[in-house]
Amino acid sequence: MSSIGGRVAAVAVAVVVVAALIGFYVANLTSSPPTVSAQSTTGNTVELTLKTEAAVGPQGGNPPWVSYLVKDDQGDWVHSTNFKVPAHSLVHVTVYQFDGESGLRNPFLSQVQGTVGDTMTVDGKLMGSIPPDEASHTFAVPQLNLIVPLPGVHEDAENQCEDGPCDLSQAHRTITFTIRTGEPGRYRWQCFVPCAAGFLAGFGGPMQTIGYMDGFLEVA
């Protein structure tokens, strides 16, 4: 009986440990970072400035994870993927892209969609699409039919940033685009490039964690 009781106790302890780990994992996935508002400019236009880093470093709770960051109205970079923009306005987005090329599994995502003119600029050049194998990330809001592919830093570029915080003296791509917001709402956005190194199929970890490669666009 004591042997059976010992096994039962061991199983009970294992169940408690597994439940605690699952709870911690779910809490980590669903915990919400602060919401950062776009910066007002003139008229009905605001500016939203983002960057992507191959490894967020000390700025985030998981230093090796790939991540987005956003600039606040004080000019500081904030580790958050929750952005607030006004309804019925133009949002001019600038993305400083420090990560390398990963490639898309679905070429459909290499087409710019949902921006003003269905275009973006990459390092000052107007573009409507990129070669699928040059993509590093995407900024996509499915509910708004918005897809913006972000080309990566070429592998032979000098002075690349491997760990954040990255700055503009290091190799990067500059992507700009403008979106027009409509009615108020809370819209989920996501990166659809499998860029989570070390995770199954590249879609685990930071790819499914708010604060890294997905978040919410608050239109208010």
Contents of the next structure:
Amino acid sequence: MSSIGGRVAAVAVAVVVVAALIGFYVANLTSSPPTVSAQSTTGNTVELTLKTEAAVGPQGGNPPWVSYLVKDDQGDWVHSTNFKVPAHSLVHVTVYQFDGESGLRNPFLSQVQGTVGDTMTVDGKLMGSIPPDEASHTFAVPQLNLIVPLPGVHEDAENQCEDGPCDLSQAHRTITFTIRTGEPGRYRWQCFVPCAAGFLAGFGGPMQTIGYMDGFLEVA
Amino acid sequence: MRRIAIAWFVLSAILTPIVVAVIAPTLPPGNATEASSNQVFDDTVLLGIVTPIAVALGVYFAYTLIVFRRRDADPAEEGVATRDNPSIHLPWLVGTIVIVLFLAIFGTVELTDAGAGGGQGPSPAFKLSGNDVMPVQVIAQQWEFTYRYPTYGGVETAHLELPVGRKVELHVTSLDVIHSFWAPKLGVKADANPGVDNVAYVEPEEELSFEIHCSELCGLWHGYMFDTGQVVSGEAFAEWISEQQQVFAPATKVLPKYSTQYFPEPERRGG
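Okay, that is the form predicted alone; can I get the form predicted together with its partner chain now?
First the chain shown before, then all remaining chains and molecules of the complex.
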């Protein structure tokens, strides 16, 4: 009898352990950052405001990791890389870039592609490309042929932001560009700069995780 | 044994021509390039050999199930062990040797046809003949392919376009981890290894759109690492590459000198 009781207990424990593992998987490993909508302005035009930080700090699950953040319609910064924009619209994107220079593996990606006019502004200056070594990140949607290289904060800049949250009183670059959306769809976007500090060749951790240097652009 | 042989012969005589003449030619990758046509031919030959073998197995299996099944009245006991049956062993041995040797020779001969669309490493043993071979570099990185045309000023493009009827020498490499350039319709598949120049040949024979996929698990967006390429007329290609040279002139200026392999710098962030 005790043998049967022991077996039942063992099975019950096993069931609980398996259920706990499934619950942990569902709760933690299948979760996705929230989708943040671009802020509507006039007509078919919206504003999407992003920032990058060298270390996201307490806003993220992995404080030392480099990350993008997005501003929601309340004006608050949200740790997410999933953005929603309307189809057949103009999206004015502003990126406040607080991270330093890392450099592109492939200099081809230093040229702006896919924006309106194939240009962007950097600190108010119109540019079509940047020196590859000055790239800190890219905002790239390969399926839409969109590549925007983001220059980094110079090494000798004062008042640099080491850990998030960073604010505009600290050293940063301001990049703006406009994209014209087409048909609805869910498009992945990514950073092409190997910017993951502490990972092999800079390509691990945040470069491989949605919510940091990768995400989705939902065109709806 | 005789009944099995007759059934096998009849079924093989019916099915093998159907498989070889009707089914095999319609299988992927099609006939867009010499390499893909050769792959269809290879598959046809293999199916022509495999079909009688599969029929033999099927016939024997069915015959066994029917003839040697246990009847209700039969006792449940093992049959008599049989040994040393030359009429079975000899054909089995000879047939297997002939088939395996044929496939070894056939496969080797087929590979000599410019590598059969596969990557041959930096020193390809089997090359396309002729001088009019256009080099195109395929550069893989997480998670996009780009393409460089050294004979057109070293311009790099985001998409692959090839002229029909032109022999192309693909130099496949990677800037980070291992990827694999796979264009099924072209019959080309070559691994992209960092620091390695993997050469593959292709000669498009018709104008078409073709898909390109990475076929080596390479990270988060591996499943999204695809592209659509085009085979176009010579005139259209000349127009396109000229346009690319103009559009990507700023990027071309800052590209490193063309090389068959790259060891990218900087790696300031990487460990």
